[in-house]
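First comes one chain, alone, set out as structure tokens in the form predicted on its own.
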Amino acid sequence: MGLLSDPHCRRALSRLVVRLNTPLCVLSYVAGLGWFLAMALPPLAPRTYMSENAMGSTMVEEQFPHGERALAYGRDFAAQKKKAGGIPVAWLEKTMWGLGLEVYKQPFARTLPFPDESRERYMVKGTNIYGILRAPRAASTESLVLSVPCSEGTQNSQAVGLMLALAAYFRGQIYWAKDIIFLVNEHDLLGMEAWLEAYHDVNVTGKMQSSGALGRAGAIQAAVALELSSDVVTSFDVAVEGLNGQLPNLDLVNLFHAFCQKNGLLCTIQGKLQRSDWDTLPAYAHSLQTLLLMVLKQGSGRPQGDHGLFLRYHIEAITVRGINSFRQYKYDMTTVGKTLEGMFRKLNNLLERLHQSYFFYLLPSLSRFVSIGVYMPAFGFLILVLALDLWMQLNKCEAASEPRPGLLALVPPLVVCHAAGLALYLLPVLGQRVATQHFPVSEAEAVVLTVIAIYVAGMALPHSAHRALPGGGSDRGWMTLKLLALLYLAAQLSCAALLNFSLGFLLAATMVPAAAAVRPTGPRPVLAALLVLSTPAVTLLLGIFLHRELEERPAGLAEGWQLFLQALAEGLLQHHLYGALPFPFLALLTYPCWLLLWNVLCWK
């Protein structure tokens, strides 16, 4: 502090930072990327451990014996589903009543803001069925949830069968201290959102029409969403990324991994099976791929399973997917049922909500984690580039001999940039009917093409707005505007990284170099190309190609473009249906900030 309080030392430090600004910015940016790449190494990714005392041991004797019964239930459910042409409500009600559960059904309806062409639906109607097993040793103050999405076709019928077999077995046990809810939800996330809103008596999205939940259990402590693709399972894949990048408490992930190890089940994350040789280069590359996949999925803000909507209600949840692949190890329903039984018996021992372990983390594998205290420095180094450039702009503004422009000179570009962002947010959905009347496109295509048109047209609007007032076109004017844009970008990226590190880091890694380099006096074509490559739309497109490469399913240019258009439509739907924040964040904040930088480049 003495160095900064001494005026002579402060001026010397300021001159040093100004003189070495470019090398320091490059060094800080490289350090940020290097720190991120190093997070897959064991020193920065310690082994996971159980923090909750009530779940610290897997010493539970699982006795689930009804594997064949689960397969029989699954076959019956598939036959009834095919006969009914959808979820067999009457059969499920009768079966659950026969198992001794309190059974309730919840009809719901939802009209989408525009047709979902990937799933071919617009006006969605469905029914959720759930049965409640009352705890014999408590007063229904707490509960657990086992949910199974009722997918189209024959998929997930085995999961329904296993859920019913578990309900039959749990009904005969006397040690339950929490109610257990067995839920079959129709239309994947839409059904789950309808059930959660009705159960908690809220209306988050405002457009869901539902009869409400007729029966309630205690406050939900934890939930597991189960998906099975076959009668035989070779491995389990765990999905943790929820809505807006939320993650469940790490203890819940550790608990499932511990019971998989106990029962000899292979368990993966991001489809990657962890390696034991951590000190080799192939193992590091494997961990880095897993880490990057999690960052890309978390940054999208899209829930990777039904569990993702539970997290909004402070309910810890994961999605467990049974995979039947080419691996030689096969596991029957009895082993899978014992694993879930062990999990629920451990969760039954909880005296309070899961809170002792981490809520902010990244997973290079299921046995190692990167905590928030380790991954935030990577983002800090990237933001340091903006801080150094801010210092540079402040010194330039102080040294400039031109009169300081008034604040009114900055109002036109600010207003125009944010008006373009507001149009990008509102017009695609509101103007879809007008677009379909004048152009030969469907409503979904009209929404996506309107987004692209407004996005591209916005680049032509603000670059001449500063000429509306006298004095706005001076050198000191663009320096002041860049200073404002850098402050704006640093503030929004910092807020994004605190809530969703992956989104903040991906935007910082692409936008910071262009933001620091942009100016109207340099090689304008080069800077324009750099700025266009740093736009959020290009970041999304590159992220799609990277995601397919990491999944070892590389996409061509044509397929990548189709995936890009689908991602745009999915982003709008996720926002309007579930309240996902990436689209409004990018449209109302990031895109206007990028347009301010484009304004700086086009300053005359």
Contents of the next structure:
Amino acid sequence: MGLLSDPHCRRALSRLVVRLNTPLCVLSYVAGLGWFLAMALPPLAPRTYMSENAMGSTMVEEQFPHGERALAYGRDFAAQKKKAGGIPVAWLEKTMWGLGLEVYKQPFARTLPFPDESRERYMVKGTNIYGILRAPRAASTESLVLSVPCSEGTQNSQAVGLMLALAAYFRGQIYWAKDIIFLVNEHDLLGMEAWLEAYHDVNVTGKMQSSGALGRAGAIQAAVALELSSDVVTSFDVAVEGLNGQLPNLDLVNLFHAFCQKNGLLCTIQGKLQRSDWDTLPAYAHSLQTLLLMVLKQGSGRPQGDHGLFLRYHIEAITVRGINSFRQYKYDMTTVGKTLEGMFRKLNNLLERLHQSYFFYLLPSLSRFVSIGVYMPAFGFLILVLALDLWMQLNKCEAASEPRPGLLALVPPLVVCHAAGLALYLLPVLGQRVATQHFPVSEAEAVVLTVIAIYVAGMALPHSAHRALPGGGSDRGWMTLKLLALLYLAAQLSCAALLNFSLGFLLAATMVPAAAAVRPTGPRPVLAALLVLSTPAVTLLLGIFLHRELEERPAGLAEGWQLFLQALAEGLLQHHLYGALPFPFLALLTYPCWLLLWNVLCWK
Amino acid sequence: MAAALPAVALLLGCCGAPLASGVQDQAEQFFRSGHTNNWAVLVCTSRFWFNYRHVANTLSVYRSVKRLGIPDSHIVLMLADDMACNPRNPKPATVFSHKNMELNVYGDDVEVDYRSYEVTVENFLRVLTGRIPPSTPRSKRLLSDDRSNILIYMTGHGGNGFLKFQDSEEITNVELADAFEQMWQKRRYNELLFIIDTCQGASMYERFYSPNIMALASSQVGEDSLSHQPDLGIGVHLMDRYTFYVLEFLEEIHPASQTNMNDLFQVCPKSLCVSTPGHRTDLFQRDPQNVLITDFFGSVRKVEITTETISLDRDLTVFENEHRHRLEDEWLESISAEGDLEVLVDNRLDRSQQCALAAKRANCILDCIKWSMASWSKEVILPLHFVLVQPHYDIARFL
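Next up, the form predicted in complex with its partner chain. The previous block was the form predicted on its own.
Once more the chain from above appears, this time first in line as the rest of the complex follows.
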């Protein structure tokens, strides 16, 4: 008879699993982490290749000549920006009109939930300006976007200059089959979100006010966000992670890589160069670093550039940054312009949206990728630990002699934990006025400190509620609660990993050992320390330190703490402004789950 | 053959030269091929801008075939997409077959019969088999008969046993073989040359079973046909290798060329084409050595002027003489009965030129007769022939 269908065999198997539970759990956990670490190696990370047939190879002839003109436009723009103290609307309008584009401007206003350090006021007002280059012989059904953020100070003025020079050049060509939108957005992500919402006529984040009749150019097929702050560049960096860890189609990254190689530009990802040797240990360390950086950035759910907000509308987008570092060989504006021209010409050949290549991947380098089929087993092994532990819990529950507690005994802990989560989610922003009245802190600080206060307070909540009900306070009680908590955790982490693998994996890697090991008996201080270390807040803190370490500018404790507070504020802000999900996920789901485990620990 | 023989015999006879045995071979050569007209069906089955090269392939063959004499009325050109007017084309209204934009195969007199979404498997098979709704315009019909040599050229994306049409359907080699069999049963071709330039093209002719079909393909089963050269200005590949070299070969051919099919089989060896071109001649009755390129790529030239008489089958000569003598008496009556069937003799031309002119007119009238006649039985054709064509021969004879 079959191994699993024979009851005798099944019992033997389950007894084996229960007996060897701890070694199996440890083995599975190590296997999961080991698989993750092995993903940076060549067998698991094959070379990238262009999947879209319509884009083909890089066989176009780029002829962009206006490098100097781009610099001139950039200088003009910088001067005008300084004079206007913000985005020089009139000058941009006039220049774009002079180039032959259809110009539109979109004023927008947004109320922030709390004024953060960079903006320091509740209401943010700005204007987006964009010009549409109509395709000469095609109906305006599809379009491409080249966007440049108008940042404070002198940043990105060369980017605006290059965009205007490209617009002037593109206007003279007749081979465009899609309209091209040249967008200058103010206030970075805020302006971009306002523009996208107005363009698609939706209200995703609410409370965004914008006005004006906007010109449209059809469905946007792809977008490139450009950031350039110097006259010459030594390398080009690409940022792919978008809002909530969403990634653009891998073909767009491949396109960028192919054109950088064609024009001889140095291209980097996560700020790191490619290494040509693949078999050596330093090369492995290098690609592991790049992979970890991507995982950390994706897990945070923050868009790493203006492109991150396009992805939600199913528009593939990347951000391209020109970096000027201390390298000997510098590239001028013409080369940069040619690369962008080549990319846009290839995107022009697209017949459908980019869909042939992967949407879920990790990049240990620009020329190698790890697809979802390869990285999921790492997460699977971690969840297997939970599954094994659940199995053991079930068996212990059946073996225990006491009567089953009613499910009612579990309700108080559940309610209390979720109430704490709800408080964590709602109170900081709602209560900031009260906090600023009573304490000498600014709103942003008030919000963040409230978050931390509620977080810690949740741990100190009285957990004796369960004793009030019959059947509470027993061994079966905490086992059942742990069973529930493990199921809850497994479900959450699986859902998170499907949408944002890095978030799911990071939470799983930190929380799974503690969740599996926790029980009221046994060495309580050790288990308590383990559980505290696995809490999402500590994961965030450690993640920040690791991130700075990988970027090769390690942060000290004080700086790390500041960054931590900033990250909390950013998380809240991004949730309210753009609908970022990590904060509500952690506050409403993961934190209550962790509190349940804390409950289990403090059962007696 | 029955209608052609008397005409040719009379034509040769009317010039009244003595017969020589060396000319016998010439005559045999003359009757080597059994066709009287040529058709071409040129199909490009791919759409989308990156399949530019397939349209360029088809248009290049179209250009060659027109240059060698097949008129637009005898060409059915099917192009699945319009590259010349694609918004991505940096040179609008052109389709280039060679980089550096040397040769614009689109030109200004191209006649596309089936365009864009009309190129479907159903339409293609209807064209071949003639099962076409009565409302179809004449230019969209393949009006071939059992004396037609047809060139069928197909290009696009293919696989083992199929050719993809328009990214949404396929034609299989079985369907194609059956279509050709239908054509054979309906007497719609005399001989057929099938050329296909796709990946695994040889699989498309594996299933043919009708007689008189010769097939060429650009690659064997399991091989890909490769494209020839990209053009950086336009941004796409311009042609496929096999068709590129076939074109180079065809550029050397002129309407009177004697190059035969064996030379075409040698075009594009593996060193140039990377794939191995294949061909199939087992269904073909003649030896490829004796098949001229112009039998398929050019238009038939059935007129040869010689000053020597060639003696044909004795019975046939007697029969012709009888008819001739009989008609001599009735000639004037038949002419007057028809009124306007007068034959003009231009005194400014000399004898050989008159002969040539008469021969040309005879040829034209022969074609007309063939076009308009529903049946070709001897009883019907001969009298009509003698009424319409005979005067020309007699004039030439009397010169």
